[in-house]
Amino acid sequence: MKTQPDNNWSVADSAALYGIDQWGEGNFSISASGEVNITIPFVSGEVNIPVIDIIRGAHDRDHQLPLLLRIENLLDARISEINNTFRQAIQKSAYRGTYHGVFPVKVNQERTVIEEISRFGADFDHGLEAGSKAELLLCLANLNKTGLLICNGKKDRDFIDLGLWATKLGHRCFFVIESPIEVPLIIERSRKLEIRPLIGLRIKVSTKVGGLWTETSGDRSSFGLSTPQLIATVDTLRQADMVDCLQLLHCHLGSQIPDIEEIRAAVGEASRFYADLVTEKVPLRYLDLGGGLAVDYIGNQSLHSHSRNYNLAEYCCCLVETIKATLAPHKVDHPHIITESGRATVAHTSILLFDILNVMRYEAITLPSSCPHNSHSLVSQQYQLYKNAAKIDLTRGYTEALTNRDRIREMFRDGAIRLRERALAENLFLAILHTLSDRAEQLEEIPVALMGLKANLADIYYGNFSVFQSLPDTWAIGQMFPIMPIQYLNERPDRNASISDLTCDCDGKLDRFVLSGGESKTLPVHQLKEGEDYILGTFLMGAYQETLGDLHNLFGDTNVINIRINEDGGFDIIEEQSGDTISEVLNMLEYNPTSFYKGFRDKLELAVKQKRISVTERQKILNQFSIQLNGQTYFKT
């Protein structure tokens, strides 16, 4: 439904409020009619597709909300941008090595994502990284002919044999040694199978980086070789006549690193390791700097753990120029550069879309025109405070209202105040707080006592999704994702809310939001309208969220569609996946749905014999049970 523009509010105001032009990086925009668009550049010009049109297309195919939307164009664009920006930095610096991108599949193992990375990435020789046997099998089935295959993580005999056979098949498969105990096993298996491996060594650098993941470096890192272990491993390989296999040095700088100067310091230290190993006649050719390229979830280019103070071009130039400058005094050939950018490759490609089911408001319900006769003196005091709330001192008024409320609650517990009096007092308290909060918002500086008042009075909007299934990092590590309405953005948002999910868990909520390049405990939203859907989108959530989710309260996977936007202004649904049914979720937990159904049917039959229900009622209940067993776990709206 199209809405008439609000003369006192524009889509530019919404864009500024939600920061879409900053964190969206040109991938998303707002139309003149107030709808969020996906924006894709083509040679003939930009194409803008309203997200709501894609939702309608999904509905027509019987895919209801919540819905995970993947946009293949954005995935392709990130692969192209990362590779081309590195190539430009290499050319600009007259660097003599090449760049090789590698995607760590742990970041998003979904089949359609990996297949598209391999397909589109083939033109850039974009490779894959595996950290387990299952991931290695996944990589072997999907890796393009020219991409590198990097094997990180713990390795047993089967893992090593698979990698050696990959080498035999012509893949450039590198075993990155994380621990000294892997060395004799790699030597033994390569001799047994008569296959010369490609080997890399993972080092521990002492440079610490900021952000949420700082433990990947330093002496206590779980992965990588200490400096003494590094030298011992080189000597072991030399004694085994396998030093020629040692062609890669690996250093994982960190993840989501916000500060470019910390990246520069870590790259410089890794390059010094590389230079000295080469001078010791180790035939290194590749320097793998792992991950670290951050996504600016907030959009303010800061040192916040969910932001970054650099762009992609500055990141690429930093790596290229630092390696070149560090190696120059040692007259060492420039290595081929590898990065394993996962988050920055897939974050933008996925959007979670969910509808709001209902709302809880923290405001007075009804208030009498005068204080009821024979009210307790404390209730009468609260009523008088309510009448004077528009003119009393803000801090004093808030303190007095809070004191009255707490005393009234205590007296209720002691039996001195009746339930209806307490209900009136609670209503009065909310009315007072709303008046004081509105007044405080007009001041240049809000009194300290009232700073959290707006958040405490905000609505709770109940969303049709599960935090633990779809956005687990918001709960586990406090990850922030941009969240905003996808419609009505030509209207002023007149409410503030936190978001609660469907789970019976107080942690199933979203209460940290990206606004105007900063952080807020509440999200500006619109009043719900009778008979109209209100849909929120969670953006930049393509990294980790899709495979980390659990089955809290048995909410399973949502519906998923993959789309490709076309130059003619349309879009194709490339792939569609229905969300988990209740039967499928129960089966994951080792329940047998057939036995489950039979057990309930037997229970109904017993109820018929006991004359609790009729045969007709039995059949109605059984049919409803069967329908729900084969239905999806989320609400239908």
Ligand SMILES: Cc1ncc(COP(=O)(O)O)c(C=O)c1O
Second form
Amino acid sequence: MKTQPDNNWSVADSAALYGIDQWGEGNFSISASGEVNITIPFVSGEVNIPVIDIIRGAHDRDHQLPLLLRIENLLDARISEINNTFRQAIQKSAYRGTYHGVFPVKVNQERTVIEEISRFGADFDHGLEAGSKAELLLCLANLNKTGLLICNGKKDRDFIDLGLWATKLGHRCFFVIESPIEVPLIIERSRKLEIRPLIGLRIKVSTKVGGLWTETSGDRSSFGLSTPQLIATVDTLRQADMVDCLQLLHCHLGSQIPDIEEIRAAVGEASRFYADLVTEKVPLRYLDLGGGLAVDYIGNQSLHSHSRNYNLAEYCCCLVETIKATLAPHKVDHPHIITESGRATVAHTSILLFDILNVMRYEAITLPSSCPHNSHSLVSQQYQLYKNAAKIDLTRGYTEALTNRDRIREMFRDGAIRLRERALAENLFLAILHTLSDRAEQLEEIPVALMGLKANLADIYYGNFSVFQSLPDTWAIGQMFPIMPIQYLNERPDRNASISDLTCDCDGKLDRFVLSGGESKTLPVHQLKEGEDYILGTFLMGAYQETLGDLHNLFGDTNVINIRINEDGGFDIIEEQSGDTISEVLNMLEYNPTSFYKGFRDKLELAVKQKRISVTERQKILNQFSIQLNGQTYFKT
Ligand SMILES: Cc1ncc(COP(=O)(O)O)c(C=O)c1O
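Please give the corresponding structure for the form predicted together with the ligand, as opposed to the form predicted alone shown earlier.
Below is the whole assembly, all chains and molecules, this chain first.
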């Protein structure tokens, strides 16, 4: 189906509608032909690569949608930006410490991501943060020579021994004490192995910050030492003749902190802890302020929990200047600043791309030009309302349509109305609601009764992906990611839709969208065109999503490609990973797919014996079974 070109719609309208220039921060743009580009600045000029070209390249290499696309240039750009902006803030404020970034591995543990952070980050001494033994092993295998290694999380004897060996190997590996019970173990193991550890203390600041992770800070947070515990730990280490090991003070306020003033207050409090500990002759050198640097998923620079009211430069200046100002009266040397920015480092690097498989519409299918003879009086009444819908009072019309519909359904249940009459009545109901909703949209203020009507009449676009595997935070914590079509952006999006995934779960849906710098329950989309794919991209989803996902309905990992965009205008596919096969997913749940095959073959053999299928059919079915076991879990178009 070809849509008519709309001279009143331009790519600039699409850009404004989907807010791509705001949340995209210059990394994405729309071409004159209406396609989303990835935009990479090079010394010789900007290179723009249409996402659809990358999808075609992946397709030619047998990687179908859904596809997770990682753009290494964007990851590198974020690492340099964070480091350079801190360096500038330090220089501007004549601050006497240095900046050290560390990437918290839990935010994206994927091998290629960690390898790239370690490789590219080496020039900036960018380090890694581990929160578990497994993450520590991963860090030890990947960390560059100069980056810091920060060990948070609960530490058992094996964890501590590994960290001590890392110190002996020359890594600057800090054990951040989260709880007093770790102290005797660290003292004991370091004496036993005769390795002096580097120790950090995680404090609980009382300043609370807003956003979705407000419980991370404050007295009741489950991490860190209370002030009395902090003092007791310092005393214990001093008695053990290990106070010289205490070189770092740590606090993590929470993730995605929207308000810079709250960050300033918390950093000020942490700096006061730092000043007094140094005054007490604790030889601290580093102040680690954890994560919290927010990503503006909405792009409106607001206090919304998915936005932030500051930019990177303001964040860096806030940290540097607050520490400097707080320490000034105490005549304490400026500490080296560490931050553990996770989402701000990796969010932009990944895009989830999926195609739309089909659409459910909430509108009348066919309507007769007059009400059929012998219709039930209630159906005739609904027909009359439909005819008058363009002029009837909006609220009255809506109430009447609803009442008629419910009574007709009741009559149907009682056997007084036939199925075909009910079908006509439901068509009429939808037609009335569309007319009322369109009229309400023209008003300055939508009547209360009709609010939400547009969302209820919106299409459902069924996407080839799983929310639970690829975008788990949208389900778990109501996270919003920017979502938009990657083509046809020079055409007006003439439909409104919510998105459903492939799982048989009513939670497997997306119904909160970033739109025009705000929030909407529906996404403007284009009508599907026969024979053409309609592909949506979910942007800024590189943090937390890739590893939190689960196997709901046994949908496994999608195909993944990592690309690097080149200065000559081309791109290289650096890494390709095929999504999970059905067999692999079954294996993860402790099934044995080989025994599945054998069991199914026995069933077929019995069916041959009972003459229900022929031997040729047996072979055909068995081949299919085997192909499916080795095939991928998503819908094959
Ligand atoms: C200790 C610690 N550091 C850093 C982070 C990363 O935070 P963000 O992704 O907000 O940068 C987290 C995540 O919550 C964390 O728990």
